[in-house]
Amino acid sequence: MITIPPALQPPSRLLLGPGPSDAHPRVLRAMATPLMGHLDPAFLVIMAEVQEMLRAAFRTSNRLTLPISATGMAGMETCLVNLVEPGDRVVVCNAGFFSNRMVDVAQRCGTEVTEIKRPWGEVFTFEEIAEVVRRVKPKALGVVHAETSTGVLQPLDGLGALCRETGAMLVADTVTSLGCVPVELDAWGVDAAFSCSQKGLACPPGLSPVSFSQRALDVLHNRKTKVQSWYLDLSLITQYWGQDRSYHHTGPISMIYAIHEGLRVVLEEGLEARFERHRRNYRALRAGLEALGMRYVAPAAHQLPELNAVYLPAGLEDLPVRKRLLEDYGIEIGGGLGELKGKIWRIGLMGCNSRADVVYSLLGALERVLVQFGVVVAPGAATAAAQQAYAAGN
């Protein structure tokens, strides 16, 4: 006979890893709203409002802008399986864990992938990308705008024009950038972009916003073969999210409530104000972490304000410190992935977690834990450095 476990009583956590981040309290309240049918006329209105707010967040007029009913990696797969076919050529800028995953997904689509490689933590120049794209003339160019494994913000300026010159589709991973730093799909000429719900939008994981330009739609509608994934076939999904509102799958009602409220929070704050808030708190956190002797993986001009990837102090082990932070202070930070596993910490200040009190709480707790593990730190140095950064306002 089965023993029924007790009711859920999860411990309280401050989620400062690479994601998920804490959901905004308003989002959690919205998720408690009673369910309705996924084809209910009232729910269809909510869906349309989500699409319009996503366009504002992505800064695009793309008609095909909607949340895929799955997590962020489904967004990556959605973009690729809809745009490329077996035998097509794809170029991917590969300098991290998630750009490497883009290579894998593209190869699974049967494409011929050319990788432009750099060491993890470095940034690609326009010139090196342009040389390869002009030579290979791919169907698609894949770029990670915000590389979650290294904390690198990759500029996309000029790549849209390059892709139009060569006939390629520009595919951008904005999983860790949407809602934290500017994402300008129309201005940059991005043809297909994907993101997630659990980072800058301060919602639980479960949705992956995507947006396709008219160029990308033309490619989709002129395919020679069927999209290899039935569930992620946008020609079918858009019949549910478009004017027809015909059944494709049962939409995740509560998650649509969540992203609806999360986007309302984003747009009420204002995108520019939100970006500046993330930059301000990042500057304070960076000052504190550097006062503790840590250095960033990404170069200074290309550091993500929402995802701080820093090398561990010399001689420390990764997991024991993170475990102590979690057990003693209820604070979660992330470890490294791939070749940076055990070498770095990834500290997220995303969405509603990008706040001064969070910065001070983390720095105070981290300083105390580091001292316990034998790191020599001047008492209060980290919080003092953060305070000075806030006071300087730069």
Second form
Protein chains: 2
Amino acid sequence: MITIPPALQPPSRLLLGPGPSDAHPRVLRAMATPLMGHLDPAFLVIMAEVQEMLRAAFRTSNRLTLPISATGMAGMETCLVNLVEPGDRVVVCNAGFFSNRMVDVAQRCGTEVTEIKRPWGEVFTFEEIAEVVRRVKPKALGVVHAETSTGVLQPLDGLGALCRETGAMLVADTVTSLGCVPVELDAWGVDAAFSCSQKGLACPPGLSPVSFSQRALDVLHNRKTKVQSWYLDLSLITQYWGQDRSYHHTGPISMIYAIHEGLRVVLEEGLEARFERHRRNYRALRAGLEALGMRYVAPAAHQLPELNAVYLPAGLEDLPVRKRLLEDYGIEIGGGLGELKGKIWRIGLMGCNSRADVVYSLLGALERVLVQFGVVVAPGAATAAAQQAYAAGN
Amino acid sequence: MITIPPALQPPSRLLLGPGPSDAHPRVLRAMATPLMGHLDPAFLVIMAEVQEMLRAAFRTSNRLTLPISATGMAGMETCLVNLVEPGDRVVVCNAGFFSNRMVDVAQRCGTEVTEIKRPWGEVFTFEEIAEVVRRVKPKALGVVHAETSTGVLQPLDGLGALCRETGAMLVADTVTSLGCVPVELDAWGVDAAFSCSQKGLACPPGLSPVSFSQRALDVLHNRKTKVQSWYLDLSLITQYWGQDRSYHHTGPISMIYAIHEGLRVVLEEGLEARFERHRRNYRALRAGLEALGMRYVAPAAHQLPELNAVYLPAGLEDLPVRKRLLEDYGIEIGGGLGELKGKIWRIGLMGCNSRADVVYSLLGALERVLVQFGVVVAPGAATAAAQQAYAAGN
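In place of the form predicted on its own, output the structure of the form predicted in complex with a further copy of the same chain.
What follows is the whole complex; the chain from before opens it.
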């Protein structure tokens, strides 16, 4: 016989890693809402509202804009399986853990992938991308807008026009950018974008918002083969989210409640105010981390404010420090992925966690822990630097 | 500018369709729990507890037993994409909407599918399955244990031995059976099973529990090709759920909280008591529906207690009746799928909704609505019949 485990006794946590970030209290309350049917007329209204708010967040008028019923990585797979077919060529700008995954996912679709590689933490120039895209003439160009493994913001300017010129679909990973920094699907000419619920939107993980342009819909409708994933087949999913409302899978009701409330919070604040808040708290955090002697992985001009990837102070071990932060202060920060494992920390200030009081909590705790591990720091120096940067403010 | 929609104002609902069924109040409360990181040591304990409780619910010792981070249909896809490769032969017992989907999903894996067909609502004999499996010698045999479109319970007895004899993997859809009727993965020799969270486990939709036998793991580890879905690749997912705890995707924290509490509720009641409760309330409902002149789709000996598919009374239209039930009484029942659309209703008594008071609510409301639509019924006859059957009880 099994021994039934006790009820959940979650420890108190402040989630400042690469995600999940804390869900907004209003979102948590929405999660406890009793269910309704996934075809209930009242639920269909909620779905339409979620789509309309997602369009506003993505800054797009794309009709096909909806949350996929799975986490962010399923959004990446959704964009690729729907747009490419076996034998197609795909170009991926690869300078991080998540662009590396895009290569893997594209290859599993039977495509021939050309990688444009740069060391992790670097940014691609328009020219080097254009050279390869014009030469290879791929079906899709995959770019990670916000690379969660390095903190790099990759500009997408010009890539939409380039893809129109060469007949490619522009696929953008906005998992860590949506709701934190500007994402302009229509202005940039992005054909397929995917994101997540648990970062800039301050919801629990479990949904992946995606958006497809009319060009991308045309490609989808002119496929020669069926989409290899039944669950992620947008030609079926849109029959549920579209006019037909015909059953595909059972929508994750509670998560739709959550993103409905999360998007309301985002839009009530206003996107521009939200972006500015993320930038301001980032400047404060950055000043504090630099006062502690830490160096960023990404060039400053291309640093994501919501995800700070910094090298560990010399001689320090990764895990013991993070363990101390978690156990003594309830604060979670993230370690490095892949080739940066053990070398960097990833500190997130996302959604409702991008606040000055959060910055001070983290810096005060981190400074103490570093001192305990033998790093020489003037007490309070990090906080003082952050306060000054915050006051310099807008 | 977008007009921000108002906060959720969900109507009161009693969910008696094919699923989602209502989530247990304790599960709803768990959903509102603040997040922790998906690699937090405290979360890893919760994951291990969920696995252990799922094994108890599935009655298996399979190490690979875990919830996939997506809804039930993704579980079907998970079982197939991991076990079969392009060119493999698959046999599917097809007598309903969901077995039909299994054919589609298997074909999208590039397999050659042989269907054993029966009219919807019928049950396959062991002999007819054995004849085809021995002749075709497939890589996998797909069977729907509980067919949600017809209410049929398909016995799996003998199929495990048959599959061992012929070298096939036995894949079972237990979406509508887990937590409602006995599911005996080990005793039956099932190699890959999938289910959902929103029916017998009384959680919101969003997870798909799956379980793989050692034989299935061997097949997975000896594949010649990569699993075509990155998101559903169990060789990667098990690195997160297994000893390594290495990052694959961001687990849906809140849904894991939910299923943790949902499984605690299931095991506190006890599986046998739970099955008996489902049978007893089914007998009451059946007596009531038959008193209203309704006829079941499935043969009585193979009727699922948790899902009652019944033909509409002659001359009645489907949608207006269900609309009236929903609007006047807040009660949702389901319509038919595919070839049974407009012809049947599907009435679920699942998880925490399998209760005598729920049976009386439904019968009282349905009887009144039927009278309003011109069906001749002696007032209270349905309830009286249900009361009598319930009292005859255990």
